[in-house]
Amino acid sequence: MLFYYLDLIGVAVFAASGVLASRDRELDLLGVIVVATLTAIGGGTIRDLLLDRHPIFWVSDNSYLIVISASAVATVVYLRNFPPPGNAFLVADAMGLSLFAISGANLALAAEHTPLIVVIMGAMTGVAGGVLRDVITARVPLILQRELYATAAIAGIAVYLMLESIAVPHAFAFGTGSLTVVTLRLFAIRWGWHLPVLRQE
């Protein structure tokens, strides 16, 4: 239940990281909540489809759709009555990739798959909702600017699956894998940590 209680914290956040994206954009409330819902459930869908997991988890379970909209329109409140934080949607964004990928991860770990497949889906499931969200609302997806992003995902996921490989308890790997990614991920935000980039002579 505690795995399960955090990925509903994951899509509460991400479904907030939507709004944000989209205060700026003149959507309506409906446009708003499908932009948090594409943020929110996106990459999870997709890993389910690939994984072929049926029903998908947001089918045979409605509360993942209920809490985004709940945390969708309680943002959108705290919007119109308060300035959002400078980088509060980056912040919401590391904190749903952090648990997000983990999570994929761990879906796909628990369904035997090679380490490779487990890093792919966790880190898709950590990602493509925010690409998704990215390119509805006009924006550059964060996975294609310098900071660290799907980097630091895949970071936290090889310590999660280190962690799992030396039988520590499950929570704590668990834990210690989405700290890894959502620490690299904000330290990526304040320092601009980021990978080499190619250059042409």
The other form holds:
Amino acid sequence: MLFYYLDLIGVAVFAASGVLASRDRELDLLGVIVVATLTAIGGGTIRDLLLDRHPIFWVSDNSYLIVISASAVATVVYLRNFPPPGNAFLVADAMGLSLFAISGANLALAAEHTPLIVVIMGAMTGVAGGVLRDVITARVPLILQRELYATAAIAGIAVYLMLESIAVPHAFAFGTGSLTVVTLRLFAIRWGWHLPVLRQE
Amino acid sequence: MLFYYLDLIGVAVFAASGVLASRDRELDLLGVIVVATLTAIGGGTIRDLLLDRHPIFWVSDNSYLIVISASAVATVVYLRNFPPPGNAFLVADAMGLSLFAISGANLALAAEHTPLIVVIMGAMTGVAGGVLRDVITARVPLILQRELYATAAIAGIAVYLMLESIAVPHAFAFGTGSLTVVTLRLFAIRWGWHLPVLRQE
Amino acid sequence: MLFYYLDLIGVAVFAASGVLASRDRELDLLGVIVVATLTAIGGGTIRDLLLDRHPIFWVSDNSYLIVISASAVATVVYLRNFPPPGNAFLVADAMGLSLFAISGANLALAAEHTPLIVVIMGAMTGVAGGVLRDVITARVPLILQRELYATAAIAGIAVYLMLESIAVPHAFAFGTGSLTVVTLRLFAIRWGWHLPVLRQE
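Got the form predicted on its own; could you also share the form predicted in complex with another copy of the chain?
Next comes the full complex, this chain leading.
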């Protein structure tokens, strides 16, 4: 139940990030909603396809699409009246990344996959929607930026897995894992944190 | 049966649009056929994967791949001998968009999904092949253009759903829905119709 | 068993090609591993999804992800100490293309699909990982280059199918098919071989 509400928050913030990414692309309202929807459902859909979970989460429960449309329309209305806060796009993306990374890891864990698969599945669920959004709106994918991105997701999943293995309450493990992702990602943007990068030519 | 032939026409025109998109990309003949194939089967494949319909439509029936190859080769031969009519690419894309949008909606409807899912599934089936084509051939996706695109698909699906709900013959509902998409899309290109767009910075 | 080891070699070389493609993109170490993983598992994952083979090959067997990570880290370490051999990226890509094209064809053949499906499935398995890699790292996809690419894959699959149909040992058919792809592709790069290309405007 908790995970369900966190998933709904996840699609809402990713939908908002899709609208923010469409902002200077001259899309019409329905085009914006299509981009927001693809961003919001991309990661979870790939997760469900890879784990052969049918029906896909948003096919069997209309709440997701309703929340996505509501979030997209609210973001559009906001943007027509106010300038967006400076880092709105990056914050919305970081929140979506964190919620989907932990939710993808959680589902793979529940299906009793190995820790390696749990980490990969979580990372993929977290980054897929954002990569799709960036490719469709012709942006340089955030995952290609210098600051911690996949790393933040993987670190948070590791924290989540460690907490689950010592049998703390699920909500605490989920919360701490997600918070780790968001914090690492936003601090990395703010202070330019990054792992060693590959030597350039 | 009717839907089957309309699907074959859909893959043929999307294949032609894939060839037209490859035109100035210096692809060789087989490369062109690969791009045409991905464009033509992209939307329906994603539809079948999401609805867990196996085998995928073109895996169980070779007619699709034969029609796609024939359409691609015919388009290549035509282009080596004549200049393409001015808007050939946009017209082929509009026809593919319309046929796949209604066909995707039709399949979701037959599987008794809710209207919201039917609309989303139809829109996704219609736009996916074209987005894939534009990303692979490194073009700005048509869905990012200002003129009605996803909107045209969604409006046509709405017309189709309304007609189905009042029990007119399927062929009439399908035809009117498809025609709505093509007409809206082509008129939008011709006269620059668009919904309100998001305010630019 | 033979196919299993060839598949492992396939993911290893595609992972290396993913690292080489990330080289001048300022990705951090984990970002590089994510790109390497997507490149390495992309083609086979799409093959498994399309043929409805579950669990997906890397979900049920951790060896793949371990080999991918090891190959990616080894490539990163190498690149921090030595300049890459001139065509390392193109050679790694050609090897991955060849192994996955034949392996995709082999699986479709084992599932008793028609020759046309076998060819398409092989070609798609071979090119998908590389296209994904090029799109994510914002490069012009290799499939869009003038030299033989999809053509090399299709020619090798044809050789493989002919040899299988005359009942030579599997290993010989696989080896000759793969070698055909690599040789055609590398010779095409070296000497600029290409099929007739579509007339430019």
